[in-house]
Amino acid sequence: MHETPKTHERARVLTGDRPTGPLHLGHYVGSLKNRVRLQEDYEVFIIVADVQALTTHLKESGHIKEATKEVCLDYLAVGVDPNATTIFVQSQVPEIAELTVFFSMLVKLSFLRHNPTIKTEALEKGLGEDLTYGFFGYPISQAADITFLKARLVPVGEDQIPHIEQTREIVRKFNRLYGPVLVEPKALVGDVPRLIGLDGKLKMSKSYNNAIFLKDPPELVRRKVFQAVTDPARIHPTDPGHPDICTVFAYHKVFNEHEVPEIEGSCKAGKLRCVDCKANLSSTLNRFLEPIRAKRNAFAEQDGLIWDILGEGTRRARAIGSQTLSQVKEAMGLSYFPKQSPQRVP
C-alpha cells in the first residue's frame, strides 16, 4: 500500500490526459517529463480525463476503463510516484461536473468558436454537423478540472495553451463578479513543445497512426522508425542531405543530442546513409524505452495496484473539490442550508 502524497503547503500542479489509448513519446517530452520533475517540489495532481474522452470516443466508452488503467501504467513507468503525486479519475469527481455548469454561464459561444485548438481538432476529425455540445465546450470542463484544485501551474503541450488562456479568463471573470475565490493558473510547456509525427506532417498523435508508444516492443519501434519520412530531396545515399527537414533528424535532436553535430555534418556531406541514420535512432529510442517498458511490465503484474492508486487519489481529489465548490457557491450566493451531515431520505 502506498502512502498519502505529502503536501507541505506546496503550490499545486494539475495535468492529465484523456484515456483514449496508450501514451507515446510526444506525451513524454511534452508533459510527462515535466510531471516527474515537478513532483519533487510541487503538490502534483494528474487527472485521467475519462469524461472528456467521450467527446471523441462516445461509441467506444466500454474501452475507457481499460484505457484508464493503461494510461496509469504509463505514468508509473516513466517515474510518476503515487506517494508524491495524486492520480485521480475525472468521472468519479462530480464536483468537477457541477463547477463546469457554473462556468458555462460565464463563457460566450463566440469565445469558444475562436479557440484554435477546438477548430483544428473538429476539422481534423471531420465532425462538421456531428460537433457535439460536449466537444465544443470541453475547454470549460478543462477549466473546472484545473480550478477545483486551485492549481497554479499546468504542464501542457503547445497546442493546449489556448485552453489555459481560456481558464485564466474564466477565473478572472468569476473573481471579478464574486470575489477572489479561484486561482489563476499558468501554463508550463515542456522542453519540446511539439514532437513531430513519424509521417513528418503532423504532431505525434494516437489518432494519426504516426506515434511511437512508450510500451512498444523493440522490433516495433525499429519498424516504425524505418518507415519514418526523411529528406524527400535526397534520392541517392551520396546526395547531400538536408537534416533540418528530416523527421528522423528531428528525433535525434530530442533523444540523441550528443551525436547531433556528427550526424548533421555527415548527412550534409552525403556520408551518412538514411538507413544507417534510422538504425542509429531506433537503437537510441530502444535504449531510452527499455527501462520504461521494464517498469511498466512490473507494475502490470501487481493485480489491483492501479485501482488502489486511482481510488485513493480520487477520494483525495473529491475532498478538495468539495471545499472549493462550497466556497464557489457561498461566493455566488447559492449556499442555502446550514452545514450539517446529510440526512437519510424517508
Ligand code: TRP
Second form
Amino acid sequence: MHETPKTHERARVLTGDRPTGPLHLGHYVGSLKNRVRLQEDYEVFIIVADVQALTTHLKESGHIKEATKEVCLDYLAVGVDPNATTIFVQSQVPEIAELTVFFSMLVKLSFLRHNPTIKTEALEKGLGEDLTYGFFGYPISQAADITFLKARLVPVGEDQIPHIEQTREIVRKFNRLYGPVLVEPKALVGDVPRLIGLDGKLKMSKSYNNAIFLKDPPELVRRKVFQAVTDPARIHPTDPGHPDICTVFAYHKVFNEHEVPEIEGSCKAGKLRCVDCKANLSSTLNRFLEPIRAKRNAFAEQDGLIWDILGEGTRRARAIGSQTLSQVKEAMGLSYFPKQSPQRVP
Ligand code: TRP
Ligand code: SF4
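Return one more block: the form predicted together with this ligand, after the form predicted on its own shown previously.
The next block holds the full complex; its first chain is the one shown before.
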C-alpha cells in the first residue's frame, strides 16, 4: 500500500490581519477560504498584527484586544484548525520588534518612500504631516513578521506585493552582509477574488460601511442585502435589467453559482423582480453563514478558549523567534555571552 509521507517538510506559510474589527464576506472570499485549504499541505502561521493596527488605531488601542478575539473567532468559525495552524499575536513576540530594529538599519529611506501601498494608504487616510515613523516603517516590521519564522510563502492581496518585495530586498541584503541566515519569501497571489461592496464600491470594507460580517445575525444580513444597489435604470419590475452592473448579481455569482444563468436570463427579460432577487440572495447568504455562525458561537461560549489557543500559538512562534534571533545576532557578530543556563532566582 502506498503511504503518504507524513514526515516530509511542509513549506511554511505566513499570513495575517490587523485586528481592527470582525471579518466580513470580502475577507472570506479573498483570503480565509484559501487559508483553510492551505493548512492541509503547508505549515500555516497566522499573525494577528496588533502592533500594525496601531498605525491607524492609536487612540483606540483599548479595543484591539477585543478585536483580536473577534478575528480569532472568525478564523475558527470558517474552519481554521488550531491544531494544524498556528495563530499568534504580534505584540507578544518581542523577537519581531527586535528584528525590526536590525532591519531598520538595512532599509534605505528612499526605498521606503517609494512604496506605493504606503503612499496610497497615507493619502486615503489623509495623514499628511501626521504620518508617523511607525506607519511609514510598517513594511519593515512586516518583513520581520515574515522572516523571524523563515516563512517561504506569503499569501496576500495585490496591495501587499510591495511589502513582500521590500522583505525580499531586506533578506538579500542581510544574507549578503552576514551570511545565509534568512529565507527569502515569495508572495502567493493566487486568484484572490475581490468582493465588491453592497453599495457597488470596488471593495467590501468595514471603513466604507458596506460589509456583511461573518457574525451578522440573519435579520441584519437580510436588511443589508435589501439596501444593496441594483441596476439603477430599472424602475418597473418589467423593465429589462442589466445584471452585469448590479451588485446583487455580483454576489449571486460568488455565492449562488448554480442559479446564475436563470437569474441572468429572467432579469434581462424583465421577469424577475429585484425584491425577489434580493430575498433569494439573503436566504442564500444566510444558508452559507449559518454553520459559520454556529461554530463561532460554540467557540465563543468556551470561556478562555481563544486566549488558550492564541497563547499556545504565540509560545510556538516565540520558540522559533528566539532561535532565529540567536542566529541573526550570531551572524552579525552581536553574540556576547555564553549560552544562558536557566536563571537562578537569588
Ligand atoms: N499588512 C497586512 C494587511 O493589512 C497584515 C499583515 C501584517 C501581514 N503582517 C503580515 C500579512 C505578514 C502577511 C504577512 O492585511
Ligand atoms: Fe439585480 Fe436581480 Fe434586480 Fe436583476 S433582478 S437588477 S440581478 S437585483
